[in-house]
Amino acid sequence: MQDPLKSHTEALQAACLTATLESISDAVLMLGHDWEIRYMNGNAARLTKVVREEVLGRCLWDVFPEAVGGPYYRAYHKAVDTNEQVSFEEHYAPLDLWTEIRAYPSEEGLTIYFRDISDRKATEAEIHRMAFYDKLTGLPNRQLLLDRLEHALALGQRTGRPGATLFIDLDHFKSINDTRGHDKGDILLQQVADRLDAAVRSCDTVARFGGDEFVVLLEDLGTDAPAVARDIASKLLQAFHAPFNVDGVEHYSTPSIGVALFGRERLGIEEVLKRADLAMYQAKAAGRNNVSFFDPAMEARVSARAMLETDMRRALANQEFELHYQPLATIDGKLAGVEALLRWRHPQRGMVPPVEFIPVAEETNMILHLGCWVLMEACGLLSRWADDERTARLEMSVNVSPVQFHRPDFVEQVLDVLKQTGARPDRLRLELTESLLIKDVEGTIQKMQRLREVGVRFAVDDFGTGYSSLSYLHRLPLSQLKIDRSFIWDAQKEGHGAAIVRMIVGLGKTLGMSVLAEGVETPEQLAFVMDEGCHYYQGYLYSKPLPEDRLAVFFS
């Protein structure tokens, strides 16, 4: 007969356990050795939305069936077939629930303690996202991307699989910046990113580098991996054909992008990322919309910029710029004037073409300083022309760079420098690219009159080789157009240079202004513009450009 006090005891012992089970947070499940729930607490029955009544007695997978074969299940039996404890986190998808576990076996069975942690993998999950995607497209952000590109080289360098890093770059993407709001652009980088997202192959990394500079990551490319990855970038090209919608408004947008390839040569993520980016830039200065791959002889051609832009740097401080003057002529051959052209003698090179320098100036900004400089010298030489009669009715023509005179303070920068050295406004001819007129027309005409007016008077330069407008170069306060070289020479060859000669000194004629021939170089040249009725004429058949020192003895 069993002791009345002990069964007491037992009974007030599980009763204490129950109480205790039913009150702490965990979820608690108690099995026996065929599976079956014996054990179920509040905080169970919540979780697993079950009824305790309903499953108590049932095998635990008859309850949970989803769970056979998954982690659950192989866990648990670990524990059983180990008689050790096994811990874990799982997401059970059928409640969409991330649990915390910890399965205990003993000789009655296995109990099983876990909890919700929903919350906190949903806090880990956004803290992941914000570290690792970019928050306006959902793309990898750069962060993401470096760290798969580190992972994609070093298997391309073991396995000798190619790959490539495409540079995507927006084209013209301030515009909408600067004409519909931040906002808007928002809205177009959100629209290209689902577009990229979709043109590539699912194995594919599409992410956000910054602003609105896209980088496509493509894996283990094959044998023929150049082709596949061409094949690819004409697909996110084609991808831009469609308009895009911003706020009801179509609008098209294009991509320039560089294409790098890599596999077995040992390259580090700059290094890749800098060939791209190179190739990218190619892509532009081919016309935009377009594709470019990366080759040597273009980082040459980029390393030897950033070498001519260093010693150009050098060259301001040094004061190794100087200016040569080109005699202009009437076309009866009597001294007209100069025309100042900005000169580099280089320590090692010698002198270096403007071709070369003058770009990479105006790119840089370097321009603003060397414009100064170079109006500040001429006009100091127009000035001391003055007190000599055989100068004093000279003209000095001075090159005006975009950069240059679309600054605001460019007006004000002009008459200062007359101030200052005393030159004679209205024997100083500002000589303009077509390109500089066409922009900010208004602006333009506004600063060319208020120049006019002290009696400065401007020229276009290399006139026929742009694209002017008849419809406004008629306001413009303009005086005398060159005739580009090119267009000389062409008549020469029986080409079509001689009629747009022709068709250039009726249209001075009939808008007033002079015509002047640039690059005479030949009698029959000369012979050539005299015919046609050109009033001036420049060029090597009449003088080439001379320093000061020896335009003094031209002169004599």
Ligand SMILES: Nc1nc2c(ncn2[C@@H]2O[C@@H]3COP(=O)(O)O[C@H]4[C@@H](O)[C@H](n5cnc6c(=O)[nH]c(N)nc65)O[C@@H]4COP(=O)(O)O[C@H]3[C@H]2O)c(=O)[nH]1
Contents of the next structure:
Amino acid sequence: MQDPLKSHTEALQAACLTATLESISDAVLMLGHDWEIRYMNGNAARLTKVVREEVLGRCLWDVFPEAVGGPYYRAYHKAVDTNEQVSFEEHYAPLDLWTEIRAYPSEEGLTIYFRDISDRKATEAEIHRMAFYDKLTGLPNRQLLLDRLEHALALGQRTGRPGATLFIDLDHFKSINDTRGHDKGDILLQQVADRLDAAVRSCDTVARFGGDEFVVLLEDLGTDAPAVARDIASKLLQAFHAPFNVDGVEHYSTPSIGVALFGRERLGIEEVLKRADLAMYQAKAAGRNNVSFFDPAMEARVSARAMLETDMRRALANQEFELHYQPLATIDGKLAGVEALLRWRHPQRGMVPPVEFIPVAEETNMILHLGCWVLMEACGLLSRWADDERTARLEMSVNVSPVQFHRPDFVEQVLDVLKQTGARPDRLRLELTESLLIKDVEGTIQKMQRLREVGVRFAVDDFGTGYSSLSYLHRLPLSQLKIDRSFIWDAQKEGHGAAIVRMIVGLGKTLGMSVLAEGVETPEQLAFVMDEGCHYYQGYLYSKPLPEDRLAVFFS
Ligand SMILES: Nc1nc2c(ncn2[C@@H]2O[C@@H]3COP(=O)(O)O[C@H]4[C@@H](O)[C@H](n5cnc6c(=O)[nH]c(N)nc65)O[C@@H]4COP(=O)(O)O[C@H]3[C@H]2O)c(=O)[nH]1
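Show the form predicted together with this ligand, please, because up to now only the form predicted on its own has appeared in this conversation.
Below: every chain and molecule of the assembly, starting with the one above.
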């Protein structure tokens, strides 16, 4: 006979246990040895979307047939077979439920505690997305690209299977941002991302590297990797053929693409990206809307340029730059003035010609510092000349780089130098290039006029080699056209030089400007430019550029 006290105690314990299990936040499921559901608390029924009374006593795998053979099935069997607790996180697809599970085997069967971690998983996924994907385009971001590139390089080095990195930069992207606003620029970037993504295989990575830069990572390109990479790059170019629809307006955009291949060679991610980036710049330099492959000569050129840049910074600090002055003559041989020409006296290389270092100075903005120094030196000399009647009427021509001229404070800078040195503004002539004049014509005219008002004059240098448009030339306050020396040299030969010289002289006369012939080296050339009606000339025939002390000798 059952002890009534004992059975009362057991009932009390069971009630207590049930109350506890019902009140805890975990879901609880108790299974018998045949996987029959012996107990299920309210949370478990709610999460698994079953009616408790309907499933009690039934086999777990009949109630959840989709789980048979899957991760839950394997884990519970393992717990029972080994008699050891298992814990794991798993997604149950039919209910779209992420669960955290702990299952404890016992003599009665298996007790399973689980809880819904879907929110935590969603937050984790969101954090992952934010860390590795670009918000605007949804593409992998720089971080994820670097990870994948690292794997791809390691794989390439181990297996020898080649891949490629394509660096893509949109041409003139800034213009849509500037003219139509950043939100329209963003729309374009999203559409570009979609087209790039659609143009490659799903196993390739299309990443947004930043701004308007994208990188495509191609792996396992097979035996003819360069040809395959070229084909894919062409496909990417083609993807831009059709116009984009940016908020109802057709917009044409083109990319410049640089390709760097990788394979067995030991290369770091930085190096591969640098190569692709260099090749991209080459594509831009070749006219944009282009594909260019990295080649080592390209790298050699760039590192030579970088060395030159470092060298120039040192030279600036060490005052290795100096000015030489080339006398300019009236057509009948009288001294009219000089042109200041920059020289670099390099301690090892000797005199470095300006054509070699001025482009680098312009690219690096060092020309701003150098140009200001040139102006100060030249105006200093001009001011010293004022005291000597042999030199007081001479003019000083100074070359001005477009980078310098287009600075907003250029006019103030010149006025400041004139003030500091006390040089006469009407003895200073600034030489501008044709390319400088065609950029921002209105702004250019304004700046020139402000300086013209104080007496400063302007000449167009190397006239005839650029793209001057006659339609605005007459609006510029210019006083001189300098005919490029190539036309003077050409005039003696069969070419069109003579006709061009004649045309420029005619143009100068019409516009009321004097005309100077550059690069006159022989008496024949002088006779020719004299016949054509040039007013001034400059060239080795009259004098080479001279340092200041030799210029003084030349004067006397
Ligand atoms: N073969 C030959 N050459 C002659 C003859 N007569 C003059 N030249 C050279 O022709 C160039 C004239 O200067 P540019 O056309 O303004 O061309 C200049 C100018 O564009 C630029 N440059 C020189 N100094 C400066 C400067 O201070 N600032 C800026 N921005 N550019 C400068 O560098 C260019 C080259 O300067 P340089 O090498 O000094 O070369 C000078 C001069 O030495 C001749 O009869 N035969």
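The shown structure was predicted, so the numbers you read here are calculated from the model rather than taken from an experiment. Residue numbers count along the first chain shown, from 1. Here the rigid core means the biggest group of C-alpha atoms that line up within 1.5 Å when the two forms are laid on top of each other.
Fitting the two forms on the rigid core leaves the C-alpha of L31 displaced by at least 2 angstroms between the two forms. The Cα shift for P425 between the two forms, taken after rigid core superposition, is smaller than 2 angstroms. Core-aligned CA deviation for Y72 between the two forms: 2 Å or greater.
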